[in-house]
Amino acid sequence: MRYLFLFVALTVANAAVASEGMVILQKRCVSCHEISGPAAQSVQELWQRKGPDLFYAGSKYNAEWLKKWLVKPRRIRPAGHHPIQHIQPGKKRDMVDTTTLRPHPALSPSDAEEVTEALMKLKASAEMMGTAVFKGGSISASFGEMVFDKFNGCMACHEIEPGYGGLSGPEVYTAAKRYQADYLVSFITDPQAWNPKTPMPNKHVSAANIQKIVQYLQALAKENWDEKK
């Protein structure tokens, strides 16, 4: 019932969004992305989705990052949206078969501007966001990595720098550039509130450590990783 309510609320809100950007989304993006909700309610439905849901993009992404990325997209998930579809056996370990990964289409700067404006109007409900917010602050890289990896094991799925970390989840060294800080806090607090079938586990990280993780992600994002790759 909760997710039906969210679907109705988001659908009503999104119906008011009419723009050139939404036209582009309908023509070019809906074959891979869900822009009206709800989140997948079954594993089968999840597997049919080729990219992340966008019906709450305005509560998730940073607009400036999104505009630039749409013009010059770069793979964020080293093993694709559904990693098991792109894995092949290797001599020592499983490897990502990069020949099966499709590049994300690029938009013109003007189209990216329109699409970003439309996506920023697609907001998550208060119930999805919850009450957790980012409180600011900073953390040393060494202590942040300890909280992220040693305490919570997040590096098993996520790279904290190019080529260092797990491949089944999105890279996190650019996460704070991509995502709004409040979204990061909310998603880590309860991933299933955003997507009941997400492969991201709820590790029941303490509120204090969630703040430290987001501080750490912000510290990582200060590096110019594009020049280092």
The other form holds:
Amino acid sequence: MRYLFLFVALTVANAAVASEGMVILQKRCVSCHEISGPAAQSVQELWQRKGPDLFYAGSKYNAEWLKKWLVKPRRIRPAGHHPIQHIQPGKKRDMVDTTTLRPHPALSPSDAEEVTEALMKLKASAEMMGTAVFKGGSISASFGEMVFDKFNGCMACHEIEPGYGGLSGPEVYTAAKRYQADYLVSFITDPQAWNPKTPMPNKHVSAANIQKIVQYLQALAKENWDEKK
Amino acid sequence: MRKNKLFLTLFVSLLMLSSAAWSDDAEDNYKNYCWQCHGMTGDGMGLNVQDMSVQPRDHTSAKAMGGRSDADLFKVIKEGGLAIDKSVLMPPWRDSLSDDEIHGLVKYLRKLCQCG
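Can you switch from the form predicted on its own and show the form predicted together with the partner chain instead?
Now the complete complex, all chains and molecules, led by this one.
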């Protein structure tokens, strides 16, 4: 009897240490998302990860976006997390087999709040972040598109509006809504520092043009895409 | 005894996984990095091509690939299209792949085009 009491007391103490958001993450998210790292070290290991890594979520996402998206998730990667698992050869090009793409689990608003709080505590290492930061400023959408598409070829893999652009990477017209500006600068500067096996190449964009690209992504994110879809 | 060996192998693989630079085989690399544009069969009709202003090379065509030396192929994979006065749409892969892995891909391309 005494031991049972001790056991219960210990369990309660334990739960107090792990936040409510962390408990939800452990129960409902870790089967698909890595929350303690490190990133996949081989291509095979990468393909086994069912969702994007979240172990540096606090350095990556905008908390406001997270809270909303977790309640009402919508697709970000038009061909899924690993396109090679969702495509088949078609007449003119490889096509996405959309029947293999599953909707993302949704949370209640209060759970989303707790989970966001827990995720925002997971910070990236200094090696991942690097030293580059976003310096602010703005750019016209048409000049931004030249830098993104013509000069650097980024549109090959990314949609810059629904239905226009490449399909293997995440849509970028909402990227600045989802991600912190410093993260965007850092990831474009050195994608392999975040994920050594990412299918995104380092295109060695000049530091000045990376600032312009992030300004462009911010301009894109201002449009109301949900309404336009 | 057998179990011990299995355990040892597992342990060694784990050790190898935990040390950073892991060399992947050419087929996995081709699928992870090149399929997006060059296609699942290597014929240049990948997932991304619809809105691309320059089409990816058909790696299965002996005609399109035969005129290139191994050194040419190595260079374009490592440094990208711009390095050989071709399209910026062909990315440089030197930050994703080691020289050994790029040599592996050159061999793999030779198998695809059955040339050279």
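Just so you know, these numbers come straight off a predicted model, no measurement behind them. Numbering follows the first chain given and starts at 1. Think of the rigid core as the biggest set of C-alphas that the two forms share within 1.5 Å after superposition.
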| item | value |
| --- | --- |
| Cα displacement of residue 89 between the two forms reaching 2 Å, rigid core superposed | yes |
